[in-house]
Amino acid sequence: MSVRLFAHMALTLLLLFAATAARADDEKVVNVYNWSDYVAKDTLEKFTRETGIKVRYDTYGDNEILDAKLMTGQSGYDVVFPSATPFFAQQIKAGIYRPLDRSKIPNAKGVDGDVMTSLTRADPGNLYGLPYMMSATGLGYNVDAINRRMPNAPVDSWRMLFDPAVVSRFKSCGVTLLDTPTEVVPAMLTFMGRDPLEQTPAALDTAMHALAPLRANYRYLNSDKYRSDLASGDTCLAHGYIGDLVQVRARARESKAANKPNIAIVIPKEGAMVNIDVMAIPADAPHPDAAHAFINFLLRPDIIADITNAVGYANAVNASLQYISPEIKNDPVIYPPADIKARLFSALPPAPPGFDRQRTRAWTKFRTDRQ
C-alpha cells in the first residue's frame, strides 16, 4: 500500500469518526443514570417539553453499582448522581469526570454556599459536581409491630439494630440493613462511641467483630428492596436513607390495605451520617451539552422543589423553599433543626490505599455468613 493511499484512508477514517462524534453530540438526547425514585413523576417530561431533548433514564440501587459501571469506562451515560464521599471523590481521582462548564449552568448560582464548601472535601475547587439531594441515614419502623414485640423499645437509638438483646426481639417481623459497608460500619462505630470516620484496620475489625454475631437477626442486606417491604408490612425495621424512608411512610399512608403499616422515622440520637448526592458528567459523555442543560434544569428552584416534595430529600437550592410544601419543609428528619444537625456527621472521605479491598472482603464475608 502506498504512503499516499494509506494517508488518504487514515484521513477518511478520521473525518468519519469526527462526523460520527459530532452527530452524537448534536443528537437531542441525554442519557441519565440515577438512583431509584429520585425525580418527580413529571420531571423528565417537563425537561423534554421545554428543551426538546429526550431523556433515556436508567436507575441503580447503590453507589457500588454506579462505581463499577463508571470505572470500566464507556458507560454511555451523560449525567450520573454519585454520593459525594467517598465515591465521587475517588472517581474524580480516577479521572472519571469532565469539568463542568458553569457558563452552561446559570442556575448553579442559586446553590447554597455552605453546601458547596462542604463538597470541596470531595471535589477541591468544585470543578466536577453540583449538589442534587441531601439526606441523613437512619431508621424506619412499623410502630405497631415494634410495640407488640417491645413496648418500650429504644426507637431513637442505634440499639434497635446493634444491641443483640434488642434487635433479636424484632427478628420475627423482619429487620434489614443497607448493603454497603460505607454506611453500616460508621453507624456501628457511632453506636460504640468511636469515631465513625475512622478508616483503619483496627476500627474495621472492631465494627465487623461486633456485627458478625448479629447477622442472623437481619433478614437481608439490600439498599433498594427494603423500601417496598417496609411499606407493605413485610418487614418491620429498616436501616435506610431518610429520603427513601419518607417515601415509604407516604406509600404506607396512601395504601388502601386495611392493615397498612404505621411507619415512623428517626435519626438516631447517637449521631448519623449525612450524604450529599451530586450531579456530574462522565469524561466520555456522548452528549455533554445536553448533560449541562439537564443539570441546569434540575437546579431551577421550582423544579428541584417539585423533586423534594416528591421524594422527601432536602436540596441545596435556597430559593426552592418557597415552593416546598410545609409538611416537607417542617419535617425534622428532612430539614433537621439545629439540635439534630449537631448530631450529624459528613460521609466518609476517600479510604487509605488498600483499605477499600479489606473493607469489601470483610463485608462480603459478613453478607454471606448467616451463621
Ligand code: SPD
Contents of the next structure:
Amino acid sequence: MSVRLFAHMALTLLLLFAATAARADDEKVVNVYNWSDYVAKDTLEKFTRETGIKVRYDTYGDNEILDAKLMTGQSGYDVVFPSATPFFAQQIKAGIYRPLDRSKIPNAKGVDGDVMTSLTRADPGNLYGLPYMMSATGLGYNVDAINRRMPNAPVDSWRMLFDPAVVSRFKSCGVTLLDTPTEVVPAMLTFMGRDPLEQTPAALDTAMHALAPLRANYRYLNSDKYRSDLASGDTCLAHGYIGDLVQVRARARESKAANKPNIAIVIPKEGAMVNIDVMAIPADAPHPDAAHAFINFLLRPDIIADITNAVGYANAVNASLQYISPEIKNDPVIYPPADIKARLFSALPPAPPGFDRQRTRAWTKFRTDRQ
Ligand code: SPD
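Got the form predicted on its own; any chance of the form predicted in complex with spermidine too?
So here's everything in the complex, that chain up top.
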C-alpha cells in the first residue's frame, strides 16, 4: 500500500469517527418547547442526571405561537406540547409530526385508557401524541377587591366577564382575557346559552358582536401576564387556565406582602371548556431518540406527580395519584368531582376550511379596538 493511499484511508476513517462522535454527542441533547410554568423546578435537572441528556428548554404562552413555529418547519424542537384540539389535530393533518415509537416509551402503558380514547378525536389511532396535562378554563378573582365593588357579585358565572352591568363594576381593578379566540368565543357562546363548539360565521359573528362593546372593560388580552398581575393584586379578575390560576393562588398565599390578595378560582356554572395538552415529536426533530426518552421520563408516575403537585394541572397517569398531595388531589377545580365534570365540554374540533382565518381576523380587530 502506498503511503499516499494509507494517508487517505486514515483521514477517511478519522473523519468518519469524528462524524459519528459528533452525532452521538448531538443525541445527548433534547430541544423542548413547552408552555411556561409547566414542569416542576427539578424536572429537567433530574432528567439530565438520570440520562446524561442535556435539555434546551424554551417556553410559550399560546397555542398560536407554537403553531406558527411548527407550521414554518425546521423549528429545531424535539418535543412540543400542543393542545389536542383544535391545534394538534390540525397539525397532524398538515403532516408535521413523527409517529411515536411506543417501544421507546414503555411508561405509555400507564396512561388512562379513557383519556387515550378521547385523544383519538384529534389523533386517530393514537399515533402521534401522548397526554401531558389537562385542565378546564375558568375564572380567578381577588375576593376582597370584587366584594368591595359588588358584594353580591355572581362569582360562579361567566356573567363576571361578559355581562356588561357586572364586568363594568370591575374595570377599575383590572379585568383580563386570555388572548385566544379558541377560548374566549366558546366561553361567550356558553354564557349566551348557545352551543360553545359551533364554528360557523353566524356563531362567530354573534359572539364577536357581544364582545365588541365589552372591550373597554378589559385591561388587556394576554395568556401569560395575567398570572403575575392577579397574584400581585395589580388586577382583580382573570379569564385563565385553571392550573395557572392554582399557581396564582399559591403564589399569592405565599407572598409576604401585607395586603396579599386572597384568590378564588371558579369553573363557571354554565359550563367550561376542558383540554388536554399532548407531547409530540415534530417530523424534522433533530434528536428523536432523546425526544422519546424525554417523553418516557415525563410519563413516569413519580415524575408526573411531582409536576402535577407543582403546576396544579391534572395528569392522565393513574399510578401517579399515590404521589399527589391530598390538597391537590382533592381540589375540585383540579380533579373535578362528577357534578362539575358534567358541565365541562371538550375543546373545539378542527375548524372548517377558511373559518380559522375568519376567526383570527375578527380576533385581531377585537384585540386592537379599545373604543
Ligand atoms: N402554563 C401552562 C398553560 C397550559 C395551558 N394549556 C392550554 C389549554 C388550551 N385550551
